[in-house]
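Consider the single chain below, provided in structure tokens and representing the form predicted on its own.
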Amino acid sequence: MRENKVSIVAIVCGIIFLLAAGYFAVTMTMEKVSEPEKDYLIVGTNTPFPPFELKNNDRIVGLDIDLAERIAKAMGKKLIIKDFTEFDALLPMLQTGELDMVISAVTIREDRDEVVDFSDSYYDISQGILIKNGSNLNFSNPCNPEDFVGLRIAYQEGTTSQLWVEENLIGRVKISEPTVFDDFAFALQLLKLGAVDAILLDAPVAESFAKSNPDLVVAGTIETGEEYGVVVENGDPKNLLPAINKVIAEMKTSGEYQKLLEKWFGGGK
């Protein structure tokens, strides 16, 4: 009789157990599919690249981060910015979902294209060569390949920099082995010091760095036809590329936009 005793209560405890666990399981479903959407927007960005993002002490700034504020207000919630120290991490990290879209003056392109989508472009750019000071190095307006013969050249690593540098020098002119980098402070000490002859980068940032810098120059620009976009998740499954069109369409056609460029390049482009 005992043992019969003893399977009863076990068999009672384990319908209640499986009871409560059901009951425990739908009460955690309905709260997830309840769930309020979030009231925040999480935006990667990688600095130096004024003046499109930069750091002011403790705080992020720049034209894109403006935008990025711009689309956060537009709906409704609060911006959170991520500083990555490596600019090729950007766009892995947005298709963890790690991050809901990239503001960090990227190029659209094709073959980033097929992972990644992008919004209407915001600004139109082409390559600069930043040089230091004093150089006796001349280049053609627009520069060309032959421009670069016998030079030194660096480039940020996954930028259309790097692209140009590929499709255009190596295996096409003679050049020194180019210098490839993640972080620009580092970059523009290998200039002043004149490890390297030449920096390849968006011509606005080499405006911007030489404007701030006495010691460096802006020796020419490369003809690209670039343009930015602010990117998303490839499908845009978080859908807001509507919204963040919308902002871009509305900040150009009220003006918003050119005093955005005037706060930031003192005129426009």
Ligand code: ARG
Contents of the next structure:
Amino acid sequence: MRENKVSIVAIVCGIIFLLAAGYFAVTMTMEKVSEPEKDYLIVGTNTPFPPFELKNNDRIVGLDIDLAERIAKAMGKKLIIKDFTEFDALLPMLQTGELDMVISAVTIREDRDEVVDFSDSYYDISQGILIKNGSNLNFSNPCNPEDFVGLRIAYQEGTTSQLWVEENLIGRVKISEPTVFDDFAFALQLLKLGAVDAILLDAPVAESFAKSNPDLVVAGTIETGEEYGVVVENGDPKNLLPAINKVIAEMKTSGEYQKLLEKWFGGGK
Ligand code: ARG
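Follow the form predicted on its own with the form predicted together with the named molecule, if you could.
Below is the entire complex, every chain and molecule, led by the chain shown above.
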């Protein structure tokens, strides 16, 4: 009789133990599922680069940001935008795993493709030449390397503008030592003060700066046939590209993308 009692107590204790273990196992897995970083899509960008990414008071807005918002929504995640002071830092930051995605008017290039992965393209651009209104500089159309002889040009570090200058001007035509910058706000001041003659940058952004700075004007464009893509870590270990490409394709067929162009370019392209 006594032995029976002991074994009943042992069984009840065993059941309680198993239930408790089960309960903790469930709560532990639930906690795992709701780990904060899994709910967020952490995206890096570099402002100001209007109308793709710019600051409106303290908010970061733009065509790229709307696109990132739409991608996060499709993934059921909240968007966190991190604005880096250097465009050049974005791709290395992806490689450390600190960012999930980069959306920053990044041109798809084979050499970049070796260290990161790109989505399908979402925007086509040329390079543009931004100068001070009234400076009597002449650029042929299409622009010719000779047009830059004697000029003090500037470009953002690590961009395709820099590559164009290196491939087409350096060692070929006589130009002054180029000015390399990180921050466009600073570069526009250099141009306005006459410290540089021309800034080379993505043409739609040159147009946008000229629109908001009446003392600046786009003097010419260079057909480089560039296309923007969303960037993820090399090999896409987080498997984000299928969802990103799906959003881009769906937005294009549904007309939503056209609306985005109208919103940021007023009329679209
Ligand atoms: N499209 C050029 C490149 O990929 C310039 C991009 C600069 N973007 C920016 N948000 N500042 O090199």
